[in-house]
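So this first bit is one chain, no partners, the form predicted alone, shown in structure tokens.
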Amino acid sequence: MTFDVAIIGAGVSGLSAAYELKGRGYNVVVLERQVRSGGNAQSERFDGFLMEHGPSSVNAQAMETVGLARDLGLNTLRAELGNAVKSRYLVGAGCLKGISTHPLGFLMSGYLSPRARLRLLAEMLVPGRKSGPEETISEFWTRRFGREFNDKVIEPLVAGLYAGKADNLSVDAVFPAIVEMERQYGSISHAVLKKRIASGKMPGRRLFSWRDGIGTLPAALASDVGDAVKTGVTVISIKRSAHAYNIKTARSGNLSARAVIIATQPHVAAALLEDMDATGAEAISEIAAPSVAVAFFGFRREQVAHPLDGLGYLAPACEKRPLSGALFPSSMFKNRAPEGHVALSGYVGGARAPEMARMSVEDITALALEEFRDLLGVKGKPVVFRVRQWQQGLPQLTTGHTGRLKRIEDAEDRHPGLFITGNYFAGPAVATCVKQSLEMCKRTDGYLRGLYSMEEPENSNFAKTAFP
């Protein structure tokens, strides 16, 4: 059985892939280890409460996602960032403090010291660098807008998004378009008014969803890609023969095909390529993905005192809080709680403890609803909860992470035909997903004409052989 293209990994950069390949003609296989595709876009609806597994939203700037979304039809279920949302949320001094969502919310807030906010308006005096050696999130932001802001702003942030330390992850792989705004207009403050004057507002981040949550967008390119998806197929060994690569499975045979892409998690990929390309492997290998955990509640609104009007809370590391922030579903999208209740999303792990990620789920549970009770007013027992254990959670874009990324291209290019994917090139964000799997499939689709070109110009397709 021969395939134009094997895919390996039925997550969103596997399935995004499938579903560009397969409009190109291609005839695809998509192998999936689990028993549900999707990876870790999961979202599960119970006793009237939504409860997000994974990622929860998507930048509605990310044009790729948005059209991927549009085609397969998904733009009548979207659901936009509710009107609640109105502050953003940082533990300060064992407390919640409420920053204005305005561009010049922490200069307006108390929430930094006035030293630090005088800092940032200092921001535009820093001199430019543009080149150098690379630096973590840490020492950029520090360089331009000093300890304070980054030590309260910039680790919780990362911790939140990346579930990472930013003293570890390189700027230049986690913040590229900064890093570039620097380079271009040598001051960050002085990019954003240039692009204000440019477009007459401030440059914004809107996020939307869709109603049953982010899995609808992977259940529907595995609708779409049909029989094509094969679930619960462990994939145990690839080699390349002369005109193909043949793929071996566990417990479902054997199939070959003309190119394949590894779309799965960094230790899986390295495990993959260990025999066939080592030091691709090794430099797959050195991406870690420490263990987090998502503990999802939902309670009878008067039992909240807090307002609930923001994205949720992150909690810096200087605050020593067992939970590095939390969301509020409930108050981002409609549809998450029944009427009269709120859902609360707390997350644990990451890269500074994943030790307390894999504790039994009574004691996440017990740690969360603890947290919850002193830092959002929460009474009584939750109406619903519910924890996910990720063991492998998000990947950690570390400094050489560009070093990296270039001997995983040199192994694609020692095995023609071979393509690598996944959310540890650029990012775990689901638009970021998108756009670097659909950048890859063009590489894939050239790579198919040239040698169709060469051997079968009268056939678009190689084999039409169904998978068992």
Ligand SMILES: Cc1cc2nc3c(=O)[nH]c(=O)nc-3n(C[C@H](O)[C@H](O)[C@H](O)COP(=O)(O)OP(=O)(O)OC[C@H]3O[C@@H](n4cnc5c(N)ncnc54)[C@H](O)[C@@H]3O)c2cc1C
Given for the second form:
Amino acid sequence: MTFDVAIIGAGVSGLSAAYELKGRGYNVVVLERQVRSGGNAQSERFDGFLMEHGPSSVNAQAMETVGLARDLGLNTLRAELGNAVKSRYLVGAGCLKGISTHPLGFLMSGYLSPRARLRLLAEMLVPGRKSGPEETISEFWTRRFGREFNDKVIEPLVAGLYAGKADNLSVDAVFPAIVEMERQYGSISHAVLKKRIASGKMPGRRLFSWRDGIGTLPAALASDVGDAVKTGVTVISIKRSAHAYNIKTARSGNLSARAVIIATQPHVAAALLEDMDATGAEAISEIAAPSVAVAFFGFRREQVAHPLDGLGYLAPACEKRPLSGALFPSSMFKNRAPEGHVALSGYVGGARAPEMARMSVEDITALALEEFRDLLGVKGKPVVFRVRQWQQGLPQLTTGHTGRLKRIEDAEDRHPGLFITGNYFAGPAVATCVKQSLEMCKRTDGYLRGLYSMEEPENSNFAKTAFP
Ligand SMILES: Cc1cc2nc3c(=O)[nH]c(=O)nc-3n(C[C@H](O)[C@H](O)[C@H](O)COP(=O)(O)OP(=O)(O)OC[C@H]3O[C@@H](n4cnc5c(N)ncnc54)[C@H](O)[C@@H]3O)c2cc1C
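And the form predicted in complex with the named molecule, for comparison with the form predicted alone?
Below: every chain and molecule of the assembly, starting with the one above.
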């Protein structure tokens, strides 16, 4: 049997594509190496706690724009950020400093030196750059807002959100909207003020999850796609023949499809593409995804001295802490810990120190516990703890990323019917992965329509069933 589309990888990217293409009437199969679908998006409930092994919140505005969660009927299951989330915390001089997200509150907080605060205010006077060589995140933010703001605010933010280093990542790839603000308004402060005046509120990120965690999204997608998702199937090669792609699996035989979508982590995509298109494979293999680990703990409330009245905390590299940061899941959302208990998630590794995420589970547990004792006043043994290690963590959109994307796009063009998606194109956020895949599906749809319109109707199942 020849499928219309074979999708390799059942993470959020692959499943969104499967949902969309099935909805357009195509005969789809999704091949997933693991026994569970969802990829990074795994939520696990145990002993009344909910641990997020990967993503723990989603950008509301971005998710609402793609509309997928609404179409799946997931809006009634949403969990909104709790009232307990009042502050943002950053590590400064070895302890946690509560920082207001309001610019004025931030300026008054004393987290930055008086000199750095003056430099922040002077941003409006820094001439805007309309063009020029690509900058790293550090170069951009230092040029506009000063070194201290970059090192003590932007650098930890980048480590927390992208498990990356601000000195390596491309500002164009990671913060395209901010770069555009400079191009359009000449100053970021000016652009933000204009937006504030126009909308009546500060532009910002609103986060949400679902009652049973982020795993709700891939679970709903997989349930909609149904039997077409085949778990425990590892794809080992893709070969192109005259009319189809032949897909070989490790132990589950071979299959063919008119179009193939690679929706895996970048290192797997590069390996699968190697024989077919060495240039495209090389471009993808340049995208590193350094290891990260999540150390999850549950405590009785009285064991933690800190009020946990925030999302969590971020640790600037200059503080030399073993964790890049932590989240307070039971403050963020309801049902993350049993009554009278709290949950903490610490993040280890990423581009700053990938080797730390590969230490033994015992060492990661001990390290995170020690850190929580020091920064959050945790006492005694945790009620529960668990560590999740990701050998391949978040993809790093380093400088040169635009050029790499162009080389990947060229590879797709050389092989009609080959499509590539994932978290290494526009960014790793779940909503961005969904958007990227849905955009790609338009091209897949266009390709299949073209193919079927050239065939005799009696040879085409699709022409009979999908477009009566
Ligand atoms: C620790 C962590 C925290 C994060 N936090 C957030 C957050 O708070 N908010 C947010 O928006 N995003 C967050 N992210 C990012 C986000 O979770 C990921 O970018 C996104 O889930 C990736 O989805 P994907 O489908 O592109 O890739 P993946 O989830 O990696 O899925 C790829 C799939 O391909 C499968 N596969 C690989 N090789 C093969 C093969 N040969 N054959 C068949 N199948 C194969 C894999 O098993 C996997 O299931 C986080 C990620 C991590 C790791």
